[in-house]
Structures are given as structure tokens and as C-alpha cells.
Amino acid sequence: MRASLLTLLLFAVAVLRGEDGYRLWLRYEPISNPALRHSAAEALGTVVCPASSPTLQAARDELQLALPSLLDASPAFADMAGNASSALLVGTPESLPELQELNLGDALKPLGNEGFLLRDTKVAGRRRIVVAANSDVGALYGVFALLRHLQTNEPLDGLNLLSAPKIQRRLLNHWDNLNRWVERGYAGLSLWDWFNLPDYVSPRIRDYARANASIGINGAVLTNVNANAQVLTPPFLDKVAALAGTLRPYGIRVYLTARFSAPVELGGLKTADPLDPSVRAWWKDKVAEIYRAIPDFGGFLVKANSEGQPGPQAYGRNHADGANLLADALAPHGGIVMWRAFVYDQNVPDDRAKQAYTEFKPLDGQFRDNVVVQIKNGPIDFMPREPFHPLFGAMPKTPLGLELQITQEYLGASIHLVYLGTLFKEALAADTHAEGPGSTVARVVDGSLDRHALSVIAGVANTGNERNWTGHPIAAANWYAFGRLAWDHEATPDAIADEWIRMTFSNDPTLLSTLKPVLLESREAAVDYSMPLGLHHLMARDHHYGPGPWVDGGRADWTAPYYHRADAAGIGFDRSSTGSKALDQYAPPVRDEWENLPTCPEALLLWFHHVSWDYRMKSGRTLWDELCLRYQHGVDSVRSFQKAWDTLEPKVDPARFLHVQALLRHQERDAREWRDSCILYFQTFSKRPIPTGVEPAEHSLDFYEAVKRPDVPGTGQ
């Protein structure tokens, strides 16, 4: 009784003191080097941001919400800096005419639209401290970008920052229905408020605008992939029209997804065929209908023909056909079409890993200039791990986009900590070998290789109504992450981890050194204590939340053993040219290297080959004693998390504190659970004996088998 009086006076105490998760990175707390807090208020004593537009008004709102409490200290703002001593310049040469005593031109026009650049600088003897861009939504991007210099206890001095978007539509996909359901969501309901608008827009879609402008993302697909055709009609249009005004200053654009079959349901056509002429002049009309209603639209996101969504197969055309039709009725207006990757029809085929190129790669060069392809990273559904997807090098006539899931479905949803931003680069940093070494996913994504104007790169959201929101304390780091790598996918996972880190909690060197080890280890461990080795798609059924590598019946691409194939002789999906040859689809270099059993990496093994049980692994332990002792691994790998932060309690306020004590607690129980039951089921085709240091199961297989969670966040209606 006395634990539990103890814990609500922690969590009341927290939450009197704010520390609820809401303000994610944007905490602002004041910074806690004296020294550079003092110099900075000295250099930022005037701040001239002048409110010309709504994107600017949005920088100087920020700059009047942040500088005060980092400074400890209130900056007098004016609209010229006059004779002041220092002060802190923002804007663009047009609408700040101070700037053009720098002559910066030379130095922004390579910066394009977004871009910015920051620099400490002189006028006329006085200090200067300059956010410049080329346009407002830059110096936006500016602002935050000072603000995080200043939040993670950087010096103003000699600042000379020059910074802009590798990729050009950076964008959350939002699995969001009507109802406000979100499907994989595991922070509660939507954020869109879809009965209460357009009267009423929460103050928190202006937060969640100010956290996405502070990473650079510019665009939001509101609507889940699972497309609902009423989103088109006018009552919802005026919703999605309140929404995108709130959004616009902070750079956000709005896109929704397009059913295809919208033509028949809403517009009382017979047919959908994209070459129908009646079909064609509804989608036009509608999109003029929509431009009206939202000028600034971004365009559609469309899933079509996968998992029983229509699409042009139905009338015998293919994926072109159907994203040219609403690409030549966005045109006019400058909107795109994002035209999903992830296919695989009603009929199983040798390998659902194969589908996708197969059925796009020989469409390439047949799309409008305005579509993108959009990939997932791998070639089955955001698993663990999976090798880069075939497609990306594959289709060098059309842009391709990046599709990376910042929910966590198979990833422990809201309850384990896993920092994704490790996921993400790995995914960037492969090497397709399309057009020689250094021709990575992320040099096709963002149109470099290929030579595209146009590119776009996605994730897909964990954000909902929870307080936090994205449920789990540390979730936020992997919306944050995708945000920075989308900007500049050169970054690192180990630079963004401990900005995040430096503004969610503080700039604490012993928090720092503790913390973001457990962040950069996570995935690894989620990978060991799940599917190592390349094992893929173990999960159970439906909530994909634990695990089920016995889960049989029905579809056969929907079930475990159809990825694990263990027998006797032993265990992985066999993708070589003895097997579904899914390897041709990879350029030579990187299929002769994944090919040949030595040579393929031990992280994607049993993905492309069915190896022996006895086979040695470059430990020289058997693979069965390898996998055992991966799942052991990564079990005691969460327990050592566990350890780490709980000598963080000085360090964190208590109310993060207990809630992530209470969901490592979870994650364990979880992991020991994952690994019991897989050892035990593979066990039963292995005939092999539990090599010693891994911890015997405590249950029997029956037990796991049994497990029923009904409950699991994100799954049913």
C-alpha cells in the first residue's frame, strides 16, 4: 500500500511540474551551462522577426515561447535591430531588409526553398546573430534549428550553418479512419477530431504542426491506405480544409488517400477502369472540387489491389494506368500521386517477397512525371529486419519513395523500447550496386542517382490523442528520427539520439552516456529476442504483437511456416537459385554476395537460404546453438536496459521515470516469452538439445501455444 501511495505522489508531483511528455523535444528548459546561457542571451538581447506572414508569425511565436526560459532571461523583440549591441536576425532578404546589408545571396541560392542558413557575423561592428533563407518556411526550419543549438547546450559562437532537405516531400502517413481508429496505433485515437470539425481545431494539431516543422517534415497523409471514399465529399473536404489551415504555416501540406473505386461509390458510375472517359472527367472534377477547398493540396496516396483494396486490375489494367488517371487530374494544380509498392493479389505465389518487382519493374518509364512509386523498405512488411527492397535500383525512368514505418506493429508497438533511427539509416545506407558501388537506397530515393526532380520519403506515424503522444516514453525518438533523416539521411543514429535525448530529458552527461547506449542497442536486441538471423514474419496472428511461428491455416503468405520453412534438415526460406530465385531480382554484386552461404551476411541468413541445423556459424557454434543463444542474447540485453535505467531515477523526473520502468518491466516478460516459444517450437524439427546459457522456458510449448490477447492496441474496430 505504502509503493502505491508512494507512486501517485510521484506521478502527482510530476505532473504538477509538467513533465507528462507533451512538450516532446520542444521542452525549452533553461540551459544549464551558465556560461553559454549568459553568452547567449547576450548575443539574442534583440530579436527582429517580423511577422510579415503567417509562417513567419509562427518563427516569432516560437522564438517568444522558447528564448525566455532558455535564456532564463525575457529578449526585448523589435522590428530593426537599430543600435542594438546584438541581436538576433530572421527572416529573408525580402522581408527583412537588414539582411541585405550581408549579401548573403550567394550563399542561400544553393539552398533552395527550405533551406537556411545560420551565422554569427557583424554589422557595422554590432553582433549579429542570422537565421536567412529564401523563403519563410525556411527561416522557419532556421528558427528550430537555433533552438536545438541552444537546447543542446551548443555556443553561438562562430556559428556557420548552412543546411537544406536532401528529399523533397518529407511526409507522415497517418493510418488513420474516420472514426478516429488507427489501425497499428498504440497511442490512442486519432488526432484528427473528424465530428468536431470544422468548428472546432484542438490546439494540439498546432503542436503537432510546431513538432514536425521542428524536424522538417512538410507533409501529412491524414487518411489510412485502407482508403474511405467519404473523406472526398464536401462535408469532409471542409474538415480536411480546417485542418490544412492550421497546418499551412508550419510548411505542412495535406494529402489524402484516394479509394479507387471512389467513381462507382460516391459519383454512381458503373465502372472505375481508369481509361473509362466518364471515370477520367470524375476524378478531374473532384480534384478541382478538392483545389478549391484546399489550394495548397498535396495530392493522393493510393493502395491498390493488395489485401482486397480495388484497383485497375479489376479491368484489366495495370499499376500505371491507374496512377496516370489521377495524376493527369492533379497536374494542373501540382499535386502528386504516391502509388504503393506493397501488392500481393489473391493468389499466392512462390514467394511473396518476388511480387512487387515483379509486377512493377517492367512498368518502369510508364508513369507521369508526377508519380512516385512508394516502397517499403524490404520486400515483405517492416519486419525486424529485412535486406533492402529489390525495387529500389531497379527502376531508374521513375521516382521511387521510401515507405518506413515509425509505428512499431512488429516492433512491441507501444510497450518496448526500440529506437528506430538505426532501422531507418540501415535501410538509407544500403547499396543496391544499381549503377556501381555508393548507389544506395537513399541516392535513389532522393533522386540523385537517377537524376528525378521529384522525391518523397514517408513513415508512418505512431502519434495519437495520448498525452505523450505516441504511448511509450521514448517512442518519440523515432518520430523524431525519421524527421532528421529524412532532412539529411547523411546523418547518424548516434547524433540524433543524443540531440533527442539532450532535449526530451536534459543535457546531463551521465543520463546521456546511459541513455543513449540503451537506444542504440534496442533494435538489436528486438531483432535477437523476436527473429534473428533473418527469420521474418513469426508473429501472431492479426495483432502481430507476440509470437506465433506455429501459426498455420488459411492463406499461406498469411502464415509462419510459409517465411520459416523449419524441418528436419533445418530452418529458413530458401531464395537462392536452388529455391524462388528471388535473389535474380538484386543487381549481380549484391545476389552473388547473398547467394553463397559464406558469404551472405548472418543477419539475413535464414531470409535467403534454408540452412542446416548443423551448419557453423563464424562463432563455431551450430546454428541451432546460435539461434538459442540470439534469443538468450537479446533477452538478457533488455534486462541490462532495465538495469541502466534504473540508475536514471536522480536523473528523470518520476513520472517518465516509473512509466518506463513499469514498460521495460513488460518488454522483458515479453522477450523471455518470445524466446521460449520459439526455441521451444523449433525445437520440436531441431531434435537438438538447449545449449547451455540459455535459460530454460518456463512453460511448455502448449502453454505459448494457448495465448490469446484480444486486447492488443491498434487491431479490430
The other form holds:
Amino acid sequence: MRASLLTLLLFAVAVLRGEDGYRLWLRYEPISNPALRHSAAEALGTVVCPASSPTLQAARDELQLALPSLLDASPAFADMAGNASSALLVGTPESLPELQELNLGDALKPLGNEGFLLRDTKVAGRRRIVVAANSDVGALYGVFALLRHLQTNEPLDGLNLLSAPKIQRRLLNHWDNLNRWVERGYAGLSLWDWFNLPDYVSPRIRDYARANASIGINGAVLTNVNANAQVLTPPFLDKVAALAGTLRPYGIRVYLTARFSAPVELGGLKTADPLDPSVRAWWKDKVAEIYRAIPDFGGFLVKANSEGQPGPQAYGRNHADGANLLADALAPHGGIVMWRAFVYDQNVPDDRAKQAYTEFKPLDGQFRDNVVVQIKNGPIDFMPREPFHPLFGAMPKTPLGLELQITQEYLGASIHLVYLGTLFKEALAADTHAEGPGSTVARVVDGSLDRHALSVIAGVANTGNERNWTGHPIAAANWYAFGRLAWDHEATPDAIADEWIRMTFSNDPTLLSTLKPVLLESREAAVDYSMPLGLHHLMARDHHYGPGPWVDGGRADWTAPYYHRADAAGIGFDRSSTGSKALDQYAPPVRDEWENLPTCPEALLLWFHHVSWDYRMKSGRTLWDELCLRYQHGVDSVRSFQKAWDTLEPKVDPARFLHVQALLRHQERDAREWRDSCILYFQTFSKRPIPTGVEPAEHSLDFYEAVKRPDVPGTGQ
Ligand code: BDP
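For comparison with the form predicted alone, would you give the structure of this protein in the form predicted together with ligand BDP?
Let us now look at the entire complex, which starts with that chain.
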């Protein structure tokens, strides 16, 4: 009775205040299954989690926040379990002597510095639920895993879970400027309130840390890759130190972007030449200064000689010279350099997709040990679908980091419902064949393929100061999926979506069976209504929102025709041996499969080949018909998402229900615009009729070409 009253009360409060998404997947609503709730309340009636460090204090705080609500009961927080018939024990064998009785040594050993174990066990006949780890942060991760277990309605009986991350540094990259504008940010201003820092650190920063720790993210690059050297000045370092202080208990280190020309801009030097002794001394002193303010500073992320950013090439040096300069300054303090391979130059006549490989591959073996080359998942730029980047597998002597984009720059910003767990997984699971079958991107990145100790995965964050953090209520699933896959790249997008829905909405079976397929199909839908069959870079200029296959003029590699190459004969970029030869950058088994039209996956067809409009697709249709029907299919998929979502009205709180419903309406309109404008535009080349089954366009091509979208968030400065 008490339980149902409380549940009712909580529900009433939620309705009154409106579920606003702030709590993300850490809502800790009462466990809905009464039998599970009662048995968990019994098992966790006593909680022993001595707060002997700030990190264990954070673990204890989380349990204190979560358990009374989840269990609809108030566990006793005690110093010892003693004779209690059942208890939860949380900590390391050092922080909690009672754990020593369990002889966990052998089980803990392989779990490393961040892993944990969860176990349902008995000590002298008394039931103990154990969250144990080798380190405090491992115990914190274990607490979040236990809470996830409870939130997803899993029983504690027989619990036996061991988990350790495969990738060492799991980072968010914030493209945040010092004036709080977020490049490609669609969820408000930056979370970092630089002007008020260090005096005031918003409580939101702690909640950001909690959310990240709950999925194992252990680092944040605070500033934009298009870097501002000011962040390296003393007043800003004080601000960074204040943020670092709040993030530290949650196992999160801060990193900064380093502007290569900082010695000139801040230090008044005449040069930023990486081999110049005064430049080397400047960085050495600067790094020492950073470590005085932030002793566990993680290191630098650098975008150099790319899209106008300064870099070593201005001095006739190469990327290794540049990276090593910073690496040498950071090494004595244990810091690392993440040097980005996102480089291309309009003055280089070669296919843009080939340029990073051409520049970086010869440098394999020339980087210091504390350098990671950070590579986007594909060779162009976070398109809705790309083949894996050919550098993966091509630089065995260098640790290679993977950069994914969580923010939806090319996938409808925070307007479109696009679950990226599937995209991230596709990127990780891609087989480079570099050292035989099974040489997946994931194994390159986690260091297991070439035995590198240092490993990095980064996601360009989609967070901002909007109340629900990510703008679209479903976009938080992408932050979540990134973290979960960064921790365990063998996890499936399906299982991750399942967890996220349960925690973010509820464990209702109808809700799950309705919403999960929407999430899982949403990325493919976005590919279909925007850039199907391997098409890429068809978006409008600058803001990258909406279609622009006609966008021409200015630098060629920023126009759409450079990529789609539509003409009277067909469409697609010939990157095979008859074209740009980009395929030569892949290992022979991959190259051969993709080189041949019949074996090239249709999803990548127009990425690698210029294909005749009448080419017969696997469906038996011509390429032209197939292309048009894919666009239609994308629109149809969004409509099916709308239908599915509408049935969830009784299952979702009104605020989030209406919000997603409205966004889906917008998305359907956008999907139609993509379909109509791209089909009409490509028809000017194909000169073929639009096949049956495709709805007629609402407007003329001129209309679509004239669409202007001023002030799209994340564009400008
Ligand atoms: C592109 C973005 C641009 C970024 C750049 C990068 O359009 O805003 O600065 O990538 O990753 O996706 O450096």
C-alpha cells in the first residue's frame, strides 16, 4: 500500500513538474515489478560504502540518491555489515576490510584499474551483494552498473558480473568556444560557464560528471578543435582547474585543445617552429604551468594544418614533428597528445578521401610513445554512412584513436531522431583485414591488434545547457551509446538501446517493443532520405542542415558535385582503379571486394563507383529507380516512426511525448524535402521518369534551391 501511494505521489510530482529529461538515464524511478523491488530492498537493506575518498563519496552519494527511490525503502548506510543478514558491500579490498574475507584477489586481478565485479554471495551464511574493484573509480563504475541492473529490472539473485573497459581513454570532445558558442552544437550554449568560473561551478557540472561516469567516460576535451590559445593563459587555467576539481572524483580528466601558434600568440615568439629551441622551451614551461594547476591534466588534442588551423607545415615540418614537440613537453607529467588526422587541402589535386592517408602513413613509427593519431571513422567527414577510414590498419606502429561524432552535424542536428549506436557499431566492427580477417577497427583502436598500451576513443559531444542536455530527447541515447561502446565495443546497439529506453522512459514491454525498433532503424532511415547508396556530402553549405546537392562554387572540396559527380551517364565518385584509386589505400581483400561492382556493398556503391543510371541493382531495378525508391523509403520510415510514437502516448509523460511528436513532424517534412529536392536535381542528369511508388514532389527544383536557412544553431561563431 505504502509503495503504491509513494509511486502515485512520485508520478504526480513528475506530471506536475513535467518530465524534462534533465535526469537523463539516471532517473531512479521505483522498480516497477513489486516482487523484484521487495527482494532488492531486502538484499540491499544495509549499505556499506565507506566514503574514504572523494570518489567513494561520489559512489555513496549516488547510492543515497538512487536506492531510496528505486527500492521505495530506506536502506541503512552503515560502516560495517557485521551481523546484518544481508548487505551491500562497495569498495576496494583496501577501503573495505570486510571485502577481504571474500578472497576476491584472483577475480579482481584481470579487471585492471577501472574494472569491477558485481556478485551475489554469502559470508558465513549472510547474504552479501558485492561491488568490488581494484580502485575507487572501479567501485564507482560498479555502483553505476548495479544501479543500471536495478533500473532495467534485472534480479540480484545469482548476480555475477565482471567488467573492464577495452579502451583506455574514453573521451568526449567538446567543440566549445570560450564565449560558450558550440561549433556544431544543437543543444544550447556550452556547459562551461567560463565567465563565471572559477568562482562559481554550476551544480550541473557534477551532474554531467555523474552521467559520464555512469557510462565509463573518463575524459573530456573542454575546448574546440578550432582552438583559441587564450585557454592556455593563467586566468583560464584557473577556470579549467575548477572544472577539473569537480570532474575528478568521477574519474574524469580534463584535456585541452592546443593551438599550434600559441608560442607566437601568447609567448610573443617569432615562430612556432616545432624544432626551434625557444618554441620547445615555451611549450615545456607552459605544460609545467598547466600541471601545477591541474596535476592530473590529460593532455592536448590538436587540429593542425587543417581547415585554416596553424600547424608545423608552415615551417616545413611534418605532423610528427608537431606532435612530438607537444609530446616531449607532456611526457614528464604523464600527458598525451591526440593529433588529428582530419587533414585535407584544396590545393592538393588528389581526391580528398585519400589525403589523410597520403600524409600520415609515411609517418608511421615517427611519433613519440605518448602520441595517438586521432582519426574520424570515415575518410571524409562524419557522413551518414562512410566506409572505414583507410588509415585504420595502415599504421601498425602508431596508436590510432577513433573519433566519432555524437552531435548530429550531418544527421538532422537535434531535430531528427537518429540513434547512432548502429553507426558507431558499424564503424567499430568494420574489418580492415590489415593483419588477416578479424583486424577490426575496434581491435586497431583498443590496441590489441598491434599491442599498443595507449588507446583512445573520442566522441564529439552533443551536450549543451538546454534543460534536457541534448536538445532532442532521444539524442541522449547517442551520448549513452557512445559511452557504452567505448567501454565495451562488443556490446550490441540493440542491447544498449534496450537499457537506455528502460532507464530513460520505463520497463514497459509495449514501450520497449515499439520504441526500440524505431531507434534501431532510424539511422538507416536518415541515410535513405538524405544520402542513400553511398552518396555523401550532399548537404547545404555552412550549416550542413538540409539538402544542397546543387551547391557549387567556392572551394571544390566543399561542394556537392565534387562528391556525387552526376552526369548524363550516371552518378557516383569513381574511387576504383579506373578513378581516383582511393581503393588502393585498403588491404587487398577489402579493396578487391569493393573494387568490383557486383561485390561492392550497395550501401557504399556510389562512394566508390560512378555507376550508370541503368545499372541493375540486386533488387532487379535500375540504379535510378532504386535511388528514387530509397529516398521514398526514408520518408516512409519516418512516417512509420511517427505512427509508432503516437501509440506511446499512454506510456510516456506528456512533456517528452509532445516534444518528440513535434520533432518527428519536423523530421518528416525535412525527409520529404530531401527526397523531393534530390530526386528533382538528379533527374536533370538522369532524364528518366520517376518510378511508381514515389510520391510526386511538392515543389519545383527552383523552390528547393532557393530555400535559405539563416541562423541554424552551431553555425557562425
Ligand atoms: C567538420 C565540421 C567543422 C569541424 C571539422 C573538424 O564541419 O565544424 O571543425 O569537421 O572536425 O565536420 O575539424
